[in-house]
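Only one chain is shown below, in structure tokens, and it's the form predicted alone.
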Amino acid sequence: MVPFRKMHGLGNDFVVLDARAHPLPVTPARAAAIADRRWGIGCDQVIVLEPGTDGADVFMRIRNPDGSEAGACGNATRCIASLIAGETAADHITIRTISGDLLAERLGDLWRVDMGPARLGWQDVPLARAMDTLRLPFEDAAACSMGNPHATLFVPDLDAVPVATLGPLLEHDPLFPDRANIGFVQVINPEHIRLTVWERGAGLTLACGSGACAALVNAARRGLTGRAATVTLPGGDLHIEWRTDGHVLMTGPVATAFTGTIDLDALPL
């Protein structure tokens, strides 16, 4: 039986497995089984902790509910920073992912993560062909990468958008060779936006940290907001700041829902 911890950031929830001391056989099929909300534990992503090297406190491997691997997850980064800080009492944590290192800092009861620079080139997202990422050829949309691909659609009334219908269609649009996270944004004022995200490989979630970062960056590029704003998601608020050096800072809460054990050998390979 393998211990796990169920954590969440604004309802964006994760099953965390610790493979730092001993490798765990978490295959894509097993990750999908764990994430299943009817037959498994249920979560938006499965997080596997592996040993950190070369200055990183931990390596964080992210699996979506379809078993695919993600390059970044802002809410999970805050959760893992809080978990590692509970072991070490450190206020600054370096978390390595397949997309690079993320630096987290404790701010009282909240955690702030430097999500790295927003990447704005069409090759960075990536898109299927050369174009201005500020004006995509459908809807009223812009794109960028936060270590994973994001498209942001600006809408006048978020409540009127059929996100569950449009989200999967746009995720799989040929413009996105690696698929994409699709964010739907309503600008309330220059310091406040509303956001709902259809996550690549996960579907609708209560919050998406990298999606909030992408939404603020794309809104600021359009001149719709300043370089800092509150992003209200279905699960609550994140504060996002796009610094002049290009790095994007995300601040928000973390929580542990429960702990338990799971028999990995009973799951499909």
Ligand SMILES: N[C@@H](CCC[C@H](N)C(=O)O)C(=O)O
Given for the second form:
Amino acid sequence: MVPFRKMHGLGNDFVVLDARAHPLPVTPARAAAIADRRWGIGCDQVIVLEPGTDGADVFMRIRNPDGSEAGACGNATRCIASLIAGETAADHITIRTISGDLLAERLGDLWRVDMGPARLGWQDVPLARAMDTLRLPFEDAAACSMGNPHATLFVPDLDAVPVATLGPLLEHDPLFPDRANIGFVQVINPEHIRLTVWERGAGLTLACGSGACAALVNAARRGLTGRAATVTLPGGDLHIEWRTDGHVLMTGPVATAFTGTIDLDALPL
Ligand SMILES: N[C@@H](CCC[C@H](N)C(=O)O)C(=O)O
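Given the form predicted alone, corresponding form predicted together with the ligand:
Let's see the whole complex now, leading with the same chain.
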């Protein structure tokens, strides 16, 4: 039996497995089975902790419910920072991902993560062909990478958008060779936007931290907001700041819902 921790950031929920002391056989198929809300534990992402090396406190591997691996997960990064801080009492944690190192800092009850630089080139997202990422050839959309691919669609009324229909269509659009997370944004004012995200490999979630970073960056590039804003998601608020050096800071809460154990060999594969 393998211990797990169920955590979430604004309802974006994770099963966290600890493979730091002993490797765990979390294949893509097993991750999908764990994430299944009927046959497994259920979550938006499965997070596997692996040993940190060369200055990193931990390596965080991120898998979506379809088994695919992701390069970034903002909400999970805050959760893992608080988990590691609980072990070491440190206020600054370095989390390594396949996209690079992320620095997290405790701010009272909240955690702030330097999500690294927003990448704005079409090859960075990636898109299928050369173009200005500020104006995609459909809808009113822009794109960028936060270590994972994001498209942001600007809409006048978020409540009127059929996110569950449009989201999967756009996620699989040939413009996105690695698929994409699709964020729908309504600008309330230059310091406040609303966002709902259809996540690549996961579907509709209550919050997406990297999506919130991408939404603020794309809104600021369009001149619709300043470089800092509150992003209201269905699960609650994140504060996002796009620094002048290109790095994006994300501040928000973390929570542990429950802990338990799971028999990985008993999962339906
Ligand atoms: N929930 C995450 C993003 C998780 C990965 C994403 N679905 C992808 O495939 O890129 C967040 O909080 O950023």
